[in-house]
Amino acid sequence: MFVEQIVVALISVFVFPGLIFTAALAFFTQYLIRKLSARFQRRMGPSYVGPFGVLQPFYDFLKLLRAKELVRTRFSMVRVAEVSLVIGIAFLIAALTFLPISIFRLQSELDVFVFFYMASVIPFIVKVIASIAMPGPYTSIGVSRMLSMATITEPAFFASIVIPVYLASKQGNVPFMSLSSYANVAKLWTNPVTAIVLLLNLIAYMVSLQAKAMYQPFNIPEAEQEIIAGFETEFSGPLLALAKLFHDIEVSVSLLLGVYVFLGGPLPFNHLSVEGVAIMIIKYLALVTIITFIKNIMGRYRIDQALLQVFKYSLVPAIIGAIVAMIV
């Protein structure tokens, strides 16, 4: 029994829905993103490698990683930005086990913090530290504003994932502020109360991931045209292709986790079955539709405009949802 359990939980780290499946979804999610984007766009997009160009962001990862020089300066700690990045991508990987999708499950009371800790906090703390072992002026420049998007943008995600958790645990049958109060999501949309606090909450998570992954209009951390590239802008090569490759992963769990929250996950079907896998799928879909409608609708903000948006489109709907949400 004991070896069975590590055998499961080998595969859930490695394969499903570990290392291999998310780094898959990684790349799918951001062929979907790009070849979307080019349509708003009235361009092609990916469209030569692997059918319908599916293949492209992996392509493009194996040429950072193989073709590709890493640059260095003088005061470059390579070793220490790779370290960190795969670090994170670790916890962001370990943290998927905390979401009903794995075979091998971690289940408790609370265990939404401990899955926020491991996907957001040290993702974010790991980029900067990234960042700063790979020096430059525009560098610096990238994780001041990185840091301070943060101050509003992590507050603001965490309190619109952890006031539908507390909701959906209070119907019963689940452990207390656990993500397996996903099942009792359905119950929350129908009724006229909790329906107006998960909106609230959902239009939060959607205004807070897009500033998470710096997407437009809030890629002010990586501002191209004005700073190059931001924190990254010292970054190339294998580095290059594993910060993306970080960057991927980081969006697509953070998409898993809204897809369980807000939307049910596989609910009204079961997660073993063809039905359910579909629904996900869709749901998913749908996320990653939105995120990018918005991408390619709105220009860039400044940082004090881009504060001033998350805290008003953010937080502000997530504090009032959870002022609700005690109410109720």
Given for the second form:
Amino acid sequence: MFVEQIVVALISVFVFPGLIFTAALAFFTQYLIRKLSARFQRRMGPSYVGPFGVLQPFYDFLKLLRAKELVRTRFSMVRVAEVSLVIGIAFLIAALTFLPISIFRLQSELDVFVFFYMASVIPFIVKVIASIAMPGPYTSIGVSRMLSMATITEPAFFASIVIPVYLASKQGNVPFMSLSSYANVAKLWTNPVTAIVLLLNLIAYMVSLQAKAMYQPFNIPEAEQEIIAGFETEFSGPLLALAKLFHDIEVSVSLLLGVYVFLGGPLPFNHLSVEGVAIMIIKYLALVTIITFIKNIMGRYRIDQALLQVFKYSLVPAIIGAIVAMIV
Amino acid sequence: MASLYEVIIMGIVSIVRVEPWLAATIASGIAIGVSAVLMTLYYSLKTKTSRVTDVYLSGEPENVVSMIMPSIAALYWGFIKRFAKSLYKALIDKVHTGSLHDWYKFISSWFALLILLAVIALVLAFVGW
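I would like to compare: after the form predicted on its own, may I see the structure of the form predicted together with the partner chain?
The complete assembly is shown below, putting the previous chain first.
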């Protein structure tokens, strides 16, 4: 039995929903965002590599990894940057073991906190370390902006996730504040009071996710053209490939989290049915479409504006949601 | 009745309910394992070519940031531009307007004042004050 569990854990960590699946999902998410953005701007978007250009992100990754040279200065600490990003990806993949999509699932009380540390706090720290390991004037500006944004974005993201999990786990059948409580989300949406809390937190989640992913209007840390590429200006070749993969995996894991916490995962079906899988894909695509839509209709905020907007539309709704959740 | 797909998946899925500290430990262990595999993959697949360049400082050479502290001139202009804005504005508006006439007016007014002070000092010196 123990050996079987080890085998299942290995399959879960390295195949589904681990390394291979998550990387594929990240590439597909990047493809969708690029293709949809292109259609918003009356362009074709990725079209030539694979059917409908779906393999373009993977091809770009391979090209950066295998063909492009790594440009560095005498102050660069390439190994530190590489190891940091690899650790970030590994923690994101390991965090998936707490999500109900995993075939080897860890379940415990308060596991949402462990998940948050592994999928949000640690990736943020490694991103900062990787950036300052490749120093440059634009990198410094980008990192300082990223740190400023994190002071509001991370608490807002945390609150927006924790409150629905708290309410759902209160409904019973699961450990307290466990991500396995997704099955009770439907009950929350049918109750008018908890539905308001969920809606407020969904808004907070979408805004903070937009800021975490550094998509418009919150792309001030990378502020293309203004500060070259901000925190990732000095990344090139294989290191840039790693950084892009890391970013896409972070976005994909955060979206999967949203699918479970707010939309109930495969509900009203279960994971094992074709309908359940189909509805999960639809929910995931809906979230991708929303973030791409916001990305394409908005311009870039200045750092002070961005901080204010994340505060107003993410932290404040999350705090109101928390107060209402405490009352009910 | 469960389909073949469901039977296979139900047989595979493994849920481990543990204490929070153990969950965090197991997940961290998994992360370390994945890191090791990823690092092996990354270093075996990545290109080995790299190039060393100067730091990109908008076209400036590296020696512009080589000093331990900013130069005296940079400190002076930093002070004038940041903390003595009104003085800096006056200089820009009255002297460095681009018109030689404005510059002459400004300099001659100061020059006249200096001459006046010199004459007063001379007179005072003569009268023995």
